[in-house]
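Next up: just one chain, as structure tokens, the form predicted on its own.
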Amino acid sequence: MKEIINKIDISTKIKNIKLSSCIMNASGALCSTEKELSDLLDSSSGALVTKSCTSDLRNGNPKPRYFEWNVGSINSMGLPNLGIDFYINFLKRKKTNKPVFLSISGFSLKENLYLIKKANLIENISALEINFSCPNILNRKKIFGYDSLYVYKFLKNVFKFNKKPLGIKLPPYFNEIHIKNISSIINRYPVMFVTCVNSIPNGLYINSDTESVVIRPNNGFGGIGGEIIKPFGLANVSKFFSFLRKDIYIIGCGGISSGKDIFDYILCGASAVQIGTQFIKEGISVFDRLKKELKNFLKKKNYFSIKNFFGNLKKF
């Protein structure tokens, strides 16, 4: 049996970027500090995704700002990060064969273009993941991924100079027409991938015993993640798989806690997946467990590669 398991291939590609495993971390989950980043480089994850960075260090929103329960989590982190120069310097010092995705989340079009210009100077960044979906910035009036005009202006300008493989992390969409509209904009430009979905915005979780909210920022409102959002993540991946050009790859994210969950995302059209809430719950060992579970699940299905079932979701 062990010999059969070892033959099962869960490697993948995001265009020309080869990943030894289709499983990586989600930006925001234990990927901010030097130790966290080093642990991810040493782990069995298929790639390293950094914390979404801004021009300067940010402390983020006041604590407590993260809470989890049995099937979900709520957070209002507020993009705490050490600033782009820290992540660039870390990557300059670290030699690795593992693909590195630098996550960027500027507060304006101007800042995002500035951050991307800086990142273009660094050789060992495999790709840029532009975060248009953070729901927890208290002084930001909108989520950029819900503003079609902003996305259009960004893409129109960024490819005038950007030479790095570039993808966009998107918020969850709840109507097909919105996914179709944003896809029609993305399809016009050389975007390499989309990551979907980020946490569901404007959620509220209550402690009935204390009769209070569980996080401090924004009167307790925050982004919802964890197992509870998996159906929304799958729906977005499946719809984007239908509407995007076939050379635009999809990274699935949202509610993954088992090998079966990963199978479901790939079945819907994801070429790779990211782990957030479960990574925070379980720590770095989550990647070994999920790899083992995915391979065991594929063995039961008599699949020997994720290519055997990728995008093959059946309809009635």
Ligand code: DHB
The other form holds:
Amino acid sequence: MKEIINKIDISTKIKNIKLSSCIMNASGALCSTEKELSDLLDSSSGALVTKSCTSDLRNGNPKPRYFEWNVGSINSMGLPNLGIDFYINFLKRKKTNKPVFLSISGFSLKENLYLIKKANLIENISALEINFSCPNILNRKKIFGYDSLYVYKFLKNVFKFNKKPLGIKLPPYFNEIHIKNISSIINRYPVMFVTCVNSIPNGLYINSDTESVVIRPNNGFGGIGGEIIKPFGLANVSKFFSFLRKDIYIIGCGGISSGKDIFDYILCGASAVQIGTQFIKEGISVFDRLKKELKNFLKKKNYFSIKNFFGNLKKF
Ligand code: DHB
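What I would like now is the form predicted in complex with this ligand, since the data block earlier showed the form predicted on its own; can you produce it?
Next comes the full complex, this chain leading.
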């Protein structure tokens, strides 16, 4: 029994980056501070993703700025992070075999290019995940991923100098044509992966007893994550899987809280997955639990590797 479980292989590859497990944290979830990052490096996650960084340290939006209920979460964090130099220095100091994805979220095209130039100088960064989907910056109304001209300008410029494997974290799209359009732009450049999806922007959760919003910034509006967004995550992974070049990898994210959820994402075409809300809820042990659940689920299905069912979603 144990024997069979041990033989089940949940390792994966994002092009030439090898992950011992296909499960990693989502950027933003407990990955901002020295302690949180060290705990992730020591955990059984397959890779480390850092909190999206900016040029300078940011305290973020006023609290309360995160709230969770049984099936979801709402946040308007406002990009609290210690600044790119902190994350670079952390990675320079820590020797690790775990792949490291540095998440970058500049406020402009210029800032994003500046941050990527800086990150290009650092050896221990396996890949860059450029966040085109931060929904919570007060006074910045734009989510870059919803502006195809921005995406085009960014890609056209970044590959003039970038040598690092580069991926893009995308917001959820709700129209097939939007996914087709973004895919056709991405397909023209050497993008290594996309991560689908970031939180669903502009949700509102309210407390009926107190008749109030539950987070302070933005009059209570914020990005929605957790179980309730899984169908949108799956839809985006599945559509991007059909429209992107076959050598562009997809990392699935959105509402994963069980091994079966991970199976579903891989079936739709994800090569790896990220855990956000459930990681915040459960803490670092989530990676051991999900690994075990995924292996048990595969055993029941007589699969020995995620390659056995990757992208094989059946249609009527
Ligand atoms: C924040 C939230 C996001 O969903 C994101 O992609 C980046 C940043 C935030 O508010 O900090």
